[in-house]
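Only one chain is included here, represented as structure tokens and corresponding to the form predicted alone.
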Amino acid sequence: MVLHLLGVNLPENKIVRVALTYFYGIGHKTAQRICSKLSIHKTCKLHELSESQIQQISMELSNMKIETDLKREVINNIMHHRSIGTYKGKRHAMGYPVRGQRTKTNARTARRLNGRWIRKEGFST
């Protein structure tokens, strides 16, 4: 079965602490923090919760800024740096590595993502 909360379908058979990092913006840092926060065992499965405690993670989460919401936020701040000409903004607009990488070699993961953002909200360069 899979229980779907927040808009994030979670399969049941999974640990809690793992299974709140299906939620985008989640770790497993701050899903520990959560569990431990509602006071819900390391080894504890999502079909053994009850409605309560369901209903304890989705409060903790709907106060969080997750998914579309921490989505909408890294987009806008990159488009932030575009706009107002900042040389993170330029490297972004480029598609090239942001924080200082070398470019010769091993920038394969900076042209896949940094020209994401561009290509899938459809803005120019």
Contents of the next structure:
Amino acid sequence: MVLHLLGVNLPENKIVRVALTYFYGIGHKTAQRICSKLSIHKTCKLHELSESQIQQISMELSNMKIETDLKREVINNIMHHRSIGTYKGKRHAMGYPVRGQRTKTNARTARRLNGRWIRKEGFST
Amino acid sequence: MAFRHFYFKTLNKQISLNHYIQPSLLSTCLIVQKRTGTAKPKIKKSAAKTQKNKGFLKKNLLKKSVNEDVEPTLSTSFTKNKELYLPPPVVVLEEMLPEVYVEENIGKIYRFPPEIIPKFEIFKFPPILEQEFSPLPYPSLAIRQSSIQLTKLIENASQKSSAETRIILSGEMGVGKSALLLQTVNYALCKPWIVIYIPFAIKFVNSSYPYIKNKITNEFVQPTLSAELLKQIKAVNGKLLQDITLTRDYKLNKHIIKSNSPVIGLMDIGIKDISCAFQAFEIFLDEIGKNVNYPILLAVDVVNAFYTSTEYTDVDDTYLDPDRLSLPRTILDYFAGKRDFTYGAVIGALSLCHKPYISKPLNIALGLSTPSPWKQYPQNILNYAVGLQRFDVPNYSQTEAKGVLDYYCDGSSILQQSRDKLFQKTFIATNGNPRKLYLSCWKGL
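Please give the corresponding structure for the form predicted together with the partner chain, as opposed to the form predicted alone shown earlier.
Okay, now the whole complex, with that chain kicking things off.
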């Protein structure tokens, strides 16, 4: 059985603290903070929650920046650097590491991941 | 390629193939050769089914006859194949009744009475002792000098307020604190007293049960745990509780219960309506505390879990102290003497097995360790440890160890060495520590 919450499918058999980490933007710390705020004990599973508790969780999550909002913010930050012509923006555009790492060897992750938003949106200065 | 086995019918095909085969490989007899292959059509077996063999190890589940006073013929835990393994020899033990706690019986083994075992199945044994009981035919313990001393204290407490008898059992790891507490609970159940026994206090504080904040008192209530505890107490002490009536009217949420109605009605409300379970439990403790007919024993194993910070978290993500949880706080009130039963006793047993729950403030209050001048200890926890009596449990004496070893040898088909040698070897190696003695016999030194 699966619980649908804010566009994400959460398996019902999972512990609440762990299931909340399935959201983009929520890790173990924020999941623990949410459970403490709503007085959900550590071994509580999703199917044990009442309707009111699920509504409280969704209210808490809607007040936070997660999923598409967070992804959009990250992309906007990168685009901002590109648009104002900073060094960081150029590195993103070229697909090189941004934070001063070496490029003689080992820039694999940067080459794979950097600049994909810029190329996607067809951005050019 | 096997061109030898041609069907007689497929002669035409064979002729076409002859173009590709060298004439020397062919022999004329092959062309007319009939089918002589080893592949034969499968003959279906008749409908008579063969009996399945029972297998190398078969499960020998015996039904437990708990209510009948029948001598056991086989150990209930013996599940191995009778043809290959000898069953353990049957040892006939007497019941551990209150009369048995006498100086002459030190070192003798007694089993729990058959009427009391269902009550322990409701409360459940402490997890470590449950493992230790498994190779033996039925749960049984040895009478020790400390068991006689503790039962004398309990006997004196039956005419005094529980605030005067607040005992904590202490000692090394594996020395027999939980077993001693179990014997005391058995003594009280036989007497009869009203007994509230918590075999594993850690489950109250390890964040395994739901909890809700009470905004008025700023405490956290555990409704399902309170209901479970009420259910257990009702199942064990039902007959005695029918004689106790309420002294005044009470209102719990939407339920009203009038005075002079039995206490069991109040417990039923708490069990059915979980939202008022804790309230019902508190009122229940008050009411039975006032009664004069039956003394009350509150026994808690791993009591040090109530003196350390819990795994529950507050709204601001800080760990809660046990006095912020309503159920542990109520039990701590009885240990601290802030609330008491008219007649009865409160006993707790420390446990060193669970390291995160070893309580430094409690050890300081009992005199087991000295306070460090550089550290501050939580005052709220120290307040609940005032006035506790320490009861040290020693290792086995020689007579006790000999009696226990004799029982292990009698009840097992493994330990067949000479008993004197075994006793000397194990007693010297383990220094009489009960758990080490048990492990050395059943798992080797």
